[in-house]
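A single chain, nothing else alongside it, follows as structure tokens in the form predicted on its own.
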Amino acid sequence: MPKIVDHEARRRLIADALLRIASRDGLDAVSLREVAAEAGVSMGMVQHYFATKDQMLMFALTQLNARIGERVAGAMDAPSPRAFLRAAILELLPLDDERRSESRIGLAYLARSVVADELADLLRQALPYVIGFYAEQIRAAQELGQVHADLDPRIEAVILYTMAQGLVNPALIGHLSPEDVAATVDYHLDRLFLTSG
């Protein structure tokens, strides 16, 4: 009986190898040969699933985004919009080894997107989703009387997102500790929300 091949698992294996290289050495170190070696597979297998480096990069980024999205979804049982929003923001910040790695990868992709239109398009598509998600939590909190009704949820969401993104670099280089980062997020949420729950 022929062996059943899980093609999606192989693509994920290759993408995970690419992400490890990107985190450790940056996107310039990513090549079909390096990814094959990191994944422990042949170059032929990598080329079977990805004809170009750019195809690999795009697939790996969607895998990374899905992994982060699953962690955020895992916080959905938070007791309030504020708690859910806090958990979602903290998932995007370099507070432990896994999220530091993801932040390094994210910065590498961001730098490449300046000269790679297809990658820039993918990153642009993700931002409205994040902003919309934050705005939805703020709207829910307004309905519960936990955020001032006269605040614009979308503008507050943009402020939250940009504030959080501004913490990434200082945290990655050790200027801010994970405790500093979490305290800064809490400080801003305390200013936005009328209740701390």
The other form holds:
Protein chains: 2
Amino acid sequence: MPKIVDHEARRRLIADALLRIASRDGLDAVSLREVAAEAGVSMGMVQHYFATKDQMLMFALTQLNARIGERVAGAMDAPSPRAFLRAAILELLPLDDERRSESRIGLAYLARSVVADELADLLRQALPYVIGFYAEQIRAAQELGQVHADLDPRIEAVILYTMAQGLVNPALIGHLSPEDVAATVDYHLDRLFLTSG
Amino acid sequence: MPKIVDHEARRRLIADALLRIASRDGLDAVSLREVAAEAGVSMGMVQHYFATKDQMLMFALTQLNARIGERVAGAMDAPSPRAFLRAAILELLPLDDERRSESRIGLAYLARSVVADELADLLRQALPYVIGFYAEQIRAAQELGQVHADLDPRIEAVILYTMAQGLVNPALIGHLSPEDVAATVDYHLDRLFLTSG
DNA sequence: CATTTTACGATGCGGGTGCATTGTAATCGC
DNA sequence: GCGATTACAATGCACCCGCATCGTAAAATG
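Given the form predicted on its own above, what does the protein look like in the form predicted together with another copy of the chain?
Following is the full complex, with the preceding chain placed first.
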């Protein structure tokens, strides 16, 4: 075996370049040549690490998901279900430059999932996990007496998730400020929880 | 002046073809040639009625918005604020083939608005109108004693809108059935309103 | 009837696309 | 040292893109 290189590191290098382009100019602007240029490598190298453009796009998304997932996991030591839910949701919203960038990319992939089957499959698999997680927290809060017992954790979780997703675009195009977004989330949590802890 | 033709009818013919392609294969699949073929006309004719592709895309969107707007207006004679809000929101969700198609197109345009300024402008203008409408209904319901007086109509309207928007993708990729979607909306309205009328 | 204006249809151009092919330098096992 | 394998770089190909250009048929106007 020749020329020892870190295969995964190269793939991440390329995927990062792709995500920068997607954030800046949209998924439409992502081409093999553009990605190669952004990463500062040759087009041949991009092709060497990804057989097709679709594979590259999928890998970049898993890369992005992993990045976000780590941050959410970092909030898991929150002192209460409410604090954790708040942190987890705000992590998905475009409140600063980093998350704004991620939201732009995420929205592009979301739209693409409508016509790209493998992408839809991935989201279909991820959704129950995320919503289930929210539901679990709400259920835990109910047992702690922090949420009314007669609320449906499953549906409340769906509403929480969909509200967050729906907030993305109004925030991105500037209709809602970061403060508006945070206030809306807190307002909703105030209605869901009995205590502010 | 020669050859009497209905200018607007031709533009609608072309825009309808564009929307069919966008619904079927996404906005990426929309090209002058493809639109011309779908409409059964020559590419020269498409160019005759739209100077640029962007103008064509924008016109098609206003066409779509008008179509949806008419349906929402048709629900305005609902017997109560709650009934109207329910109808207006369900009108935006992919509960049948027609609205499923519209949702697919709408999501594609929504994602595009992140990188297309004129599109973002259009949405930025439309948002206050839609949300304001919801807020008005909630305020009216408060005066009728059908909604708790200490709720914020503006924020409740934002949550209502964002929840609806967030429901679109899970519904489109099949994570939520049409029944799930309707049940989620009704659940949320049950929490918002004091009466089920 | 002539002129002008509109409504197209056909074609071409420069540029970008994903992907295949080819060549080559480097490093391993032997 | 040597064949084999890996890691690229360079180039080419067939196709598609938006848009401009050119030609022409038809109808209203004088």
